[in-house]
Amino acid sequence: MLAVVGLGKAGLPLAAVIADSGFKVIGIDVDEKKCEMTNRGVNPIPEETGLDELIKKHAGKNLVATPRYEDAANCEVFIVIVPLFVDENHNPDFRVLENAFRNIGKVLKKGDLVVLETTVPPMTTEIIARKWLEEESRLKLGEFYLAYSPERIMTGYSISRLKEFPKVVGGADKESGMKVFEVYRDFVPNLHLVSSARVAEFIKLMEGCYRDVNVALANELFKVADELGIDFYEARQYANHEYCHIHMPSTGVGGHCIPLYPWFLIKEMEKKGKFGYVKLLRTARELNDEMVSYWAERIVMECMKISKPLNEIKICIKGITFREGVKELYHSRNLALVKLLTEKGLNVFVYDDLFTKEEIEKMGLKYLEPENADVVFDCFELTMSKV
């Protein structure tokens, strides 16, 4: 029997896929309403393709949700996938993660396996998580197994990613690596064992840094092309081939993942005084966050072409989520653009297909349908139009 700790957008699809592979799964989450919905067969994440069917099929049978760790006392495997937030200085806040590990430690038995899937700074598994478990359980590594396997899902496509995308596992020691590989291969078809938990942690961070740096490059080339009177998208179409892949430009990088992961490495190198080792990562972070100011300036320039007082021009920002099709606002650069324009005293409205007028107004924003605006900025198409 397995336990999945954290039934969020990554944890619940994972628990459902494991249950669908024939395992008994105890899902643990502090949200009692989410647990109650799951046990009734109601999917609390309806936008996740394929999850409805799995929840209905396994709820109350192979998959049982609970807010109590003691209900998972008979489990032999604990998979942890709870959030890791960062503070205003980009330092990781381990409180949620520590609470999960210490609660697991209270029910941990000899021979149990604990696997961390949350994206974390390097060495979190082998040093910090191990310390929490050993302190609470009074067991030592070797009496229990400890490993890391980064989640590599994409919101909205989690089920297919779990079934098809390559997944890596690595142990805090050799025995743990062998144990986690043995367990995961029963429900992960494309599985790879790497030499250590530290390597597995770094693999996920490398992916995030790659995306962030390449989006920054696309944003910079987009600005240069515009300045030179060149159609960036035409140039990109023919620049891309098997040896070159220019990403799409954007208003920046949002969400729970890519804007955070580079900071884990930046902060680790700063602790060691190796500031020069992460110059590119820091520059990419700054470039992407600065895109909000770039687009604010472009929008103001467009407004100045209209024969109305600037503060009377109705500006509609179309799309405020961090990614098209995902109803999430975490670190949304589009929402940051709305706030920046508002702070400048402009008459800013919002429209988003995923939110109702009431939901938008509840956020303290003004709602307006695009056809009623003077200027519309489509955040996902990066286009501006006058209505």
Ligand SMILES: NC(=O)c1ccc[n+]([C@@H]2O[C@H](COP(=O)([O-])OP(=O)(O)OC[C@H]3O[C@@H](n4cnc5c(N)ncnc54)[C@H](O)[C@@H]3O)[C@@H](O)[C@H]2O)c1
Given for the second form:
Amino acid sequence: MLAVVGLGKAGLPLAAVIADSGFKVIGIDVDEKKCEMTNRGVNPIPEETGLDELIKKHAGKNLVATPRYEDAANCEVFIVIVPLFVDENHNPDFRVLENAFRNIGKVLKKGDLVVLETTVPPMTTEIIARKWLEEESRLKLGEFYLAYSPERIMTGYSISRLKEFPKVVGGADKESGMKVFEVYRDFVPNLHLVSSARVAEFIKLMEGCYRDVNVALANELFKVADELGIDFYEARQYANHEYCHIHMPSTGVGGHCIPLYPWFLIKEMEKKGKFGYVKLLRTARELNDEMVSYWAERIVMECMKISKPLNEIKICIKGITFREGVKELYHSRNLALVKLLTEKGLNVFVYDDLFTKEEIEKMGLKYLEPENADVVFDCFELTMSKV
Ligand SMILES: NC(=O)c1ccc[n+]([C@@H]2O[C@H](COP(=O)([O-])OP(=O)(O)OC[C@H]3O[C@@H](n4cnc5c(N)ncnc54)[C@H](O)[C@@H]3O)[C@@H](O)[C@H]2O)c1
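Right, the form predicted alone is done; let's see the coordinates for the form predicted in complex with the ligand.
Full assembly next; the chain just shown is listed first.
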């Protein structure tokens, strides 16, 4: 029997896929409402393709959700996928992770395997998670197994990603590596064992940094092309080939993941006094975060073409989520753009297909359908239109 700790956008699809592979899964989540919904066969993440069917099929049978760690005392495998946030100074805040590991430590038995899947700073598994488990369980690594496997899903496509995308596992010691490989290969078709937990952790961070730096590059090239009167998209189409993959420009990079991961490495190098090793990562972060100022300026320029006082022009920002199609506002740069324009004293409204008028107004924002605005900025298409 396996336990999946954290039934969020990443954990619940994973728990459902493991249950669908024929295993009994106990899902642990501090959110009682989410547990209760899951046990009734109601999918708390409706935007996740294919999850409805899996929850209906396995709820209360192969998949049982509970807020109590004691209910998982008979599990031999614990998979942890709770969030890790960063504070206002970009330092990782381990409190949620520590709570999960210490609770597992209390029910941990000899021979059990604990696998961390949350994206974490280097060495978290081998040093920090190990310490929490050893302190609570009074067992030593060797008496239990500990490993890391990065979650590489994308909300909306998690089920197919889990079934097809290469997944890596690495142990805190050699035995843990072998153990996690043996356990995971029963429900992960495309599985790869790497030499250590730290390598597995770094794989995910590399991926996040690559995305952030390349989005920053696309944003920079987009601004340059626009200044020179060049069609960026036409150029990009022919520039891209096997060795060149220019990303899409944007209002910046949002969500729980990519904007956080470069900081894990920046902070780690700063602790070692190696500031120069992470110059590019830091610059990419700054460039992406500054994109809202660029777009705000473009919107103001568009407004100036209208013969009305600036503060009377109705500006509609279309799309406020951090990514198109995902109802999530965490570190949304589109929301940051709304805030910036409002601070400039402009008359800013918001429209998003995923939110009702009431939901938008509850956030303290003004709702307007695009056809009733003077200027519409589409945050995903990056298009400006005058109505
Ligand atoms: N969502 C993604 O697309 C994605 C992709 C790759 C990796 N990840 C990784 O997964 C992690 C979790 O992301 P998510 O999107 O699932 O977050 P989420 O906010 O959707 O879900 C987290 C869940 O953990 C629960 N939780 C919090 N504290 C807990 C505790 N002490 N014990 C048990 N449950 C607890 C919350 O109630 C919530 O249901 C991220 O931090 C990231 O490292 C997410």
